[in-house]
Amino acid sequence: MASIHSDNEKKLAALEALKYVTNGMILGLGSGSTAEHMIHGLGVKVSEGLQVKGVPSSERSAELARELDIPLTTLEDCGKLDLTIDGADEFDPELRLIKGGGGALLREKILAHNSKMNIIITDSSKAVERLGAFKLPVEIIPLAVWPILEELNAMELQPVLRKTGQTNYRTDENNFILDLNILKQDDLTALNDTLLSIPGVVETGLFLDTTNILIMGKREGTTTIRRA
């Protein structure tokens, strides 16, 4: 019952998401079960003849949006985004996230970053009070691995090199994913640029300030929390 309570608090918070769509915009997809949510509604608004252009941030999104009839760009031609609309695996009181559990975190940052707004879209059980009970998602190159585990066990990080089976999980840009444990890291800014200096480490999952707005699904409603 749990999960059926959890993706309805998905979809309350990403139709409510919807609402900040207007007739023009250029917008970012996210990815992840809280995003799908919002594509499906979104197609739904387009049929209803919204004109809209969507960049996607995975594959997955990509075509969950062409089977939806949504139009998409790319960020070559249509420049900066108007608005990105994505989930998050952890929030804390300061907006800060955790993303990648999809595996997506690189295309999403990029898409954060080239974006005029973002908004994120959860259900309750994402937010908490101090981030890493969710592991922290880390993309590298797979020609560093070895180095980097190294490192990273020596920061204390505890690094698991992510899995598909046996075989090791490939994000859409061909790269590795390593989890790491942050629960022990009281600076987080500082902790991502250490991570970022890293030969080999592409991007981190930490979303440290791109969040404008986060919306909630709370019971059967929503909760709207504004950045400061």
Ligand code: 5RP
Second form
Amino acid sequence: MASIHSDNEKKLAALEALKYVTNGMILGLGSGSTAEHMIHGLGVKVSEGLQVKGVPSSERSAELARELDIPLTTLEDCGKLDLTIDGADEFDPELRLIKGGGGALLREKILAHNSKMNIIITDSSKAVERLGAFKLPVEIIPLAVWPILEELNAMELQPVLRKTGQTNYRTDENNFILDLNILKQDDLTALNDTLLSIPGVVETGLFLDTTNILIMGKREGTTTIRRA
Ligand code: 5RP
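Show the same protein again, this time as the form predicted in complex with the ligand rather than the form predicted alone.
Following is the full complex, with the preceding chain placed first.
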């Protein structure tokens, strides 16, 4: 459960990110509690006359956007997104991210890849010197779960199949998630490439080079970090 302070920091970051939104933009809408603050703020702006369209990264964000009367569109209809605003589970000094705590990493990465600009919004607890205290989510095809578990165990990544209660967690694409311990991994690009080369692995929660701007909420105000 998020503390009141971290929730306030998330809200501050979300409101700051909305300053980058201008009339006519096609926006990627992230997922998670920080992104939901942003979607609420966007709903207010839309009710005041801002004209934008959103492409949601999860069913949950789509539902929230519909409730707030934010017009939605699809990547097929709009092509490139002007701006995507999303949260993160961890970020390091190079603005590399771990995402997917909420299970939406696949659609989030598709939006990030197809966006002209990506702004990440977080509370201050997400800043780390080295990625990996948060387990790395990896989306996999259910059919391949057993061989993938074996392969990742052999790589000492300690995969854990994500559960909701007694049942296996399912993503919006009806896939499974494995959460991996990557603390001992020094080369994250090589790790990402290796994971993606395993048949049945659909996507990883490593977002190594998509972030343009990161806005971190603090007790009072926000800090904005731009990719060098
Ligand atoms: C969902 C995500 C979220 O951005 C991440 O889990 C952060 O969530 P929150 O804003 O609730 O802390 O990657 O797949």
